[in-house]
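A single chain comes next, written as structure tokens; it is the form predicted on its own.
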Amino acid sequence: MSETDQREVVLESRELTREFDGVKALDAFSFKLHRGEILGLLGANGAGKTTAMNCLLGLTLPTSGRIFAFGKSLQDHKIEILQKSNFSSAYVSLPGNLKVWQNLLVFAHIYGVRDPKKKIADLLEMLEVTDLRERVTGQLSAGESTRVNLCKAFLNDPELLMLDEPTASLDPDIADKVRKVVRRRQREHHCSILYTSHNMRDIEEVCDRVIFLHKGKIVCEGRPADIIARSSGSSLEDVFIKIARDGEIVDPP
């Protein structure tokens, strides 16, 4: 799908490699994310997902390889690219001493959001956390923090959105609502989303295409249904487990 997709390439890495003390956390990682696509980046703990995200966000410099967003080098146009991007992670906290509305207002000003109070109110309502508006951020539960982080990520209507475990710590009902919100944002704003999760239901419901990493290398990529059809398993979860254990999607002959 990625090779024949004629849509604009919004995010791309070419032979991206990152070594730590001689160990390759990413090994010649190359991929393309197209306009309006939701791409799942999957793999067990230690597969290289976090390193990839950190490199793509400009937080970690690669040992070798290049990253491009909107057709421009991330290294040379970082500020311009980040102005059109945003990020949310279940494992990154907003300043804990501010109230929720204060945190969101600070980021709204950083992003240059027009009519920030209305924007914040709309996002809090969309993610069903309006009742948290006056709460101190550091006192929120993990699930509440996850949804407030998503509000922050949507503030500037990013063209490129990176979501790291956006349904972590959420109960099934709220997780389902968050998946629907992500899909709705993608449809309404035609944004491109890079999405990581260990929840394969998330991936099957949300992602158009997926990439599986194992020890820093791409093992397979394609539409979830196509990958399942090529594998020796009956579900994407079976594929995940097979790759985590053996580094491949089918049993050897």
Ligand SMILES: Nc1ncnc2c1ncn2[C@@H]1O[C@H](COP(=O)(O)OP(=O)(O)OP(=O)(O)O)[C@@H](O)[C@H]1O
Given for the second form:
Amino acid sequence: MSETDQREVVLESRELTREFDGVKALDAFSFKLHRGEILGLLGANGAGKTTAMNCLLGLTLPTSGRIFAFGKSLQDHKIEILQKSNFSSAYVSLPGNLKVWQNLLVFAHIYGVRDPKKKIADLLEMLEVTDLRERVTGQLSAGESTRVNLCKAFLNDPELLMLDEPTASLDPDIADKVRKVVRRRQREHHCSILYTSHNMRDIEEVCDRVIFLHKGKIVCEGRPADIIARSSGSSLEDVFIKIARDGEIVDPP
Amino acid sequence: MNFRTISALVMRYFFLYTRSPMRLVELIFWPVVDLVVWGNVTVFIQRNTNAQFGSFILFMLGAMILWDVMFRAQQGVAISFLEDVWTRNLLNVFVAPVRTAEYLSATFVVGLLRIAVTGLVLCLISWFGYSYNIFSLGWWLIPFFLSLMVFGWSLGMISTALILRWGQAAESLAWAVPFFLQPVVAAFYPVKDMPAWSQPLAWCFPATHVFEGMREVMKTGAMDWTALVWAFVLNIVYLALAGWLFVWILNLTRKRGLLTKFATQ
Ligand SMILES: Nc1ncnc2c1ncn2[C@@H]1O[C@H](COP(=O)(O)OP(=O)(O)OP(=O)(O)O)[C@@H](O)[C@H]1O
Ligand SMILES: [Mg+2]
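Would you mind giving the form predicted in complex with the ligand, to go alongside the form predicted on its own above?
All chains and molecules follow, beginning with the one already shown.
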């Protein structure tokens, strides 16, 4: 559990609240992400996961609350923090009319990657998309472009990585490979990862710890196995459904 | 400011242009059409009228070209930003370590390169097609060009800010920004022939000083340095104002959560 985790805190939010037209999409959201930890952010559609991620990336300003990354305030050290972070989402694409290698080369330069050609080749191979190198990005299938987006997200060997539904639209085989890649990144680079997904299989396999959001509030937090044990459900999926419908997990009698 | 970041962003635009030939066509096609039409009109008029009217049309031609410089600089900045919107790439850029000043500088460079390409093509065609060397008008054209380009950048930033705030619905409005100013910057007629009430307004824009300066040089052959100084000073004011507006709107969109909505819709 986070309270006892002795590792360095890489990302932290304190009482983060974000309102849209008076409705709280995120409500006093406080959490800590430690070095080398993969934290899953779960919740029903509209629970506030993407909003949380957008605030943590500085894309959306919180209505109130503070964010710290690498011990520094996001507001005051944004560029420095973004240099060590990266992000990928199924809903953001790379310029569609460029070739895959062109897009990756541009971002490699933006992040100041040393030996970009080799880095790009390595990443394409790792995600098994080397054959897409010369393809036009806009013509890739959803799953192919998701993997190319992941290559972009790994370009700068981020210490902090935010992945918004990285396995959406991947077939089971590729999804499995992506999970393994994410795991390997965490192991070999001690990368801290914030991860959202609607696929509970994903979460159980990838995440060390999860946070359940319901209407912007944290309703439950802990290791997937502990949460399942605590609730009356038999799987994370059961817990998910319970929270989505009732807004809480009912402890077994 | 990091030069590496700026050059990476410029590289991206370079790839975009080489990947989409239509953009190159737009860069060269319209100016060439403009030039050929006006070149032919000039030849026609010069053959059929007296010398005085001929010099009048030379005024018009000069004004056309200078206006085009400003318009294309504005477009260069606005289009660069829209490329990111159209390709849904905006968020990738905003989560990368790119400072606003670096992003804007890259669009300025693209504006500069666009003008260089267009200008080169126009000069070559007018030279080979009409034996007309634009620099026979004098090297003072260069500072005037630069002044208009910088003013175009400011207008481009204002257009971009409008699009950021009101989304793609404001796109056509953004294109029109230079044309809102066309009546008051005295591109095609001298300030003294404008209605009296609008004259003080006209002098508020750097472009007015350039166009007036251009007419002065054409008439007297002597360079009017005060016009250039005014244009320079006003340009700095406008650059600062437009930059401030852009940053302010960018923060506003972050505050309202519009940035992410807008960038993924
Ligand atoms: N820019 C915005 N303007 C207004 N409301 C917004 C905006 N962004 C998000 N919301 C609202 O905030 C709430 C949380 O949305 P969010 O996108 O964070 O959900 P999510 O947990 O990512 O859902 P999903 O699983 O569908 O991706 C929703 O009710 C949504 O309508
Ligand atoms: Mg979401």
